[in-house]
Amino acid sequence: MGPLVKMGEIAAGWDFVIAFIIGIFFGIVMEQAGFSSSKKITGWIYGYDFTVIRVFFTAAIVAMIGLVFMQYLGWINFGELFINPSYIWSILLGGALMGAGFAIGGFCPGTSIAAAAIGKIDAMVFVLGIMIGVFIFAEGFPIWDDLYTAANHGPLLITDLLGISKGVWTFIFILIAFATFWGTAALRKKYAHKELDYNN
């Protein structure tokens, strides 16, 4: 029963080997999807390329369906998975900063690393920026410590919040995702002419 390392099914030493292999596949998929190009990543904002949303939502529904089935079949102990805690204000502020960084910088951390790997200089600068940002956050930590830990609702699940089962939420989310897929396909036709020739 998974998670294998945490449940002691395989030795803890394998953890890093698995992390490395998963990282490799993560990198390959992101690069193949075109996430190594900021032009493709920001396309959804202006309606000329919806790759990000399509990849993102497809990945989410595949993982959700997989987790629901695995839990149903008893292959995974859902309680052992890491659930990120809901610190409402901190998340909203952080999300807003990240959103601005997304629109201005054209990457997010994972994609910038994949892009830096194939030689995108803008991505390398972006990674440098992340480190500067972390440094600023850390040095000023005493100032925002209280905000950082305010309004914590713990590892809250959306299914518990809405009082529905994981399967029902997956059902709803699949509907949302497919509505988005077909909707963006229609939008893409409308804005396709806006594509510009980048210098790569």
Partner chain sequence: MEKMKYMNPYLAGFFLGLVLLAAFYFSAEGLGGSGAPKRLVVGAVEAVAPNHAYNNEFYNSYTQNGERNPLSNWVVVQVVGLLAGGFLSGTFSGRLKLVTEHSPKITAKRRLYMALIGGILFGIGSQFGRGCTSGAALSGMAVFSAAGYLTLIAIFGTAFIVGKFVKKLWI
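Now show the form predicted alone, given that the preceding structure was the form predicted in complex with its partner chain.
Here you get just the chain by itself.
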């Protein structure tokens, strides 16, 4: 039963090795999907390319269905999974800052690493900016500690808020995803004349 490391099925310390290997393949998949191009990544903002939204929705659906079925089969214990605490103000402020950085810089942290790995100069600058931001955040943490930890609601799940099962929420999310796929396909068709060279 999973999580394998926490349940003792895999020796402690192997989690970093496994995470490293998964990370490499994750980066390869992102690069192959075109996520090393800031033009492609920000395409959904301007309405000409929705690959990012489609990939993320697909990944979420696969993960959700997998977790639901693994719980049903007794392969994983949801109670042992780590869920980040819901610091409301941190989520709102952090989401706004990251969203602004995403729109301006054309990358998120993960895609910037993938793009930097293949030599994209703009991604390298973006990664440098991330490192500077992390340093400033860590060194100045005592200043904004109270804001960071404010409004802590613990490991909050949307299923708890709605009072529904994880299976029902998964089904609802799949419907939302298919509606999004349909809507973005219609928009993509409308802006099909805007072709971009993603290699630049």
